[in-house]
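What follows is one chain in structure tokens, specifically the form predicted on its own.
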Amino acid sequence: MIIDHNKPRLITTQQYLESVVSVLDRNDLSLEFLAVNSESAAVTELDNDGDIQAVLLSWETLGDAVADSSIIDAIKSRRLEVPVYVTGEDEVGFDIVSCSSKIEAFFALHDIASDPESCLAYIINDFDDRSETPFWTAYKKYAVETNDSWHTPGHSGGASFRSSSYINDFYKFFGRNMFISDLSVSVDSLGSLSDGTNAIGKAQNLVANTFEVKHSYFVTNGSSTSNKIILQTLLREGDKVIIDRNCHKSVHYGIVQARALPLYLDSILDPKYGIFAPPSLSQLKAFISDNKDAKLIVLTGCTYDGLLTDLKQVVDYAHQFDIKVFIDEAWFAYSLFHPQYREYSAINAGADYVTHSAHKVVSAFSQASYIHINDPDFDKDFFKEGYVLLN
């Protein structure tokens, strides 16, 4: 999408780009330009079509920075992850770049005009580097042309279901792609859960850079795994946690194999619905004012009703006393990109840990789950222990 006050300027620039589509020579993706001229059609636009990749904004004068950063601003409220390139003079570039934090990048409006086609070689650069997926595609690679299997499983990519006279029907209801596609940790080359090497190595840091977090982790043990893994991670015998009645058994488990004190906050019933409402700040800021010594909060981010909590205030309160929190967020993995949850998710709220259930409300295999990790005191070699042995 390209912003242009200026509309002479603006159907330029779009026939400029349009020009070079074809000497990019990338039919793998379809290219389209929607050129606007305000703020507000740029938004509708944003709201309305998912598909929009990235904003081309022209900053029209240095004079101008409040309402050209006010556009960048209304843009990332909306869709984060797209990136925004200004144009303008070169001669004022670099203090166009220092207005705002959120420019990917600068182009000077005589670079649009001679070599379009390295500008936009960049953008699509940009979209390539986004796009990447390097477990998946090592994963698919080595499945498809590796013709033998010299590690478990023992079916051996389907060949004795396949040749079997009573079982061959299993192999065919589900495909020669499912059982070649069967391996084994013994695959070097993409890597081990167990230790976030090679290609699982590199999809985890691309997921934790999608998420804002420092590190992310893979568990295909479901998120009852995940928030035991985190527990055993931060609990000791006789540690305070206080946690939410309502949350779920993984959460009262893995607090009894710590062996761990739990104090429980009130779940509140309401009556009328027949729900329960996560547990009142008020009680929460008593609990904590109680116990200082308390080593974590666990509250669950979106009930299973969906109702919501200001996990802000909690975290917040919650770290003046150096206690860390941690938010069971099965159900709300998506809020972090939507704009109007993105102010109640966890990650944005400062939380020290969090699971998601890709597996719920994103897509992904069923018990496939992730954990979100911000805790500047995070023991990265005895969580490993825990990771290892439950996952």
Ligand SMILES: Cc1ncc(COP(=O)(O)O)c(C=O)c1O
Second form
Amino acid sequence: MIIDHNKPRLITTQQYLESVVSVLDRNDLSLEFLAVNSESAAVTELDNDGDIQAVLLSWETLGDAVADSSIIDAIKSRRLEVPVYVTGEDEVGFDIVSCSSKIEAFFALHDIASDPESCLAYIINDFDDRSETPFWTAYKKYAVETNDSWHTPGHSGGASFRSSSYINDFYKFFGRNMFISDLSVSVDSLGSLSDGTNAIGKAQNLVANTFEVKHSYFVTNGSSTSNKIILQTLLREGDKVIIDRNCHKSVHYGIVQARALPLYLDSILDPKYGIFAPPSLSQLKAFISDNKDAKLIVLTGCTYDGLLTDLKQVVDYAHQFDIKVFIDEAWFAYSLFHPQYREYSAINAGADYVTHSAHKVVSAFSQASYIHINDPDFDKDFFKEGYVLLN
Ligand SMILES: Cc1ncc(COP(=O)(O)O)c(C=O)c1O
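Can you return the structure of this protein in the form predicted in complex with the named molecule rather than the form predicted on its own?
Next comes the full complex, this chain leading.
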């Protein structure tokens, strides 16, 4: 989307960029340009068109005040991942880029005129980086290019089913790709989930970057296991844990396994809807006052019924007493990426540990889960013990 209040220049910029699309030889992409000449039109387009992947903004649309980057804030509050490139006269480029950390890059107008191909290639290159899928790409390549299987499982890429006169319909139902993709952990080039190496490690790092955390880990047994891994990492016998009585049973189980001491916050029934609400902040504060030596607070972020709570207040208060906060966001993996929910996101609120059932409300296969960690005192080595054993 190109934004420029100066209509003739808006049209010229669009024409320059359109003129080089065929030269770039990217038939895998469908490139379209949308030209708007006001901030309000840009915001409306962003609200209605989820396919917009880059914004080219003429700095003059921001008005005389050089520091006014409100349009950039408006764009980023809607689509954080969409890069904003600013265009303007060469001599003000440095000043412009210094105005907002949210500006991806600056293109001088005369460069767009003289070499639109390099500007567009730059934007597409950023898009390629954003859509990189290191694990999936390596996995597909390995599965497709490997024509024999010297590892478990014993169906050997489906050969035993395919050759069976009794159960070859099993092979036919799922098809070849399913069987050749059923790989063992011993395929070293794909990396190790336990060690976070190679393609898996790269994918985990990209997830951490996307979710704005220091570390992200993939878990293959659901958030039930993610929750237990975190509790096993953080709790020792007798440690006090303040928890919502309505936490998922995996949380209760993890606390029992660690032989820690749960301090239960009351469940609050919302009589109007007949559903449980999150625990009250006042009770939580009272619990903390009486138990300043508590190790951890565990709450459910977005309850099973979809109720939200102001987690930032909880996190800020707990951190004053050096109490770590772990939020089970099994049902809220998208929270950070929706302008309406971002404020309620556990990561945005500053929680130390967050779990997401990637298979529940985003598109992962069954039981895929994320652990996200922002705890400055995170003990990676100790965490790895539980992660490897339970995962
Ligand atoms: C709040 C909460 N946490 C954790 C879980 C467990 O999730 P998973 O199915 O990913 O193990 C559930 C399951 O419904 C849940 O509701």
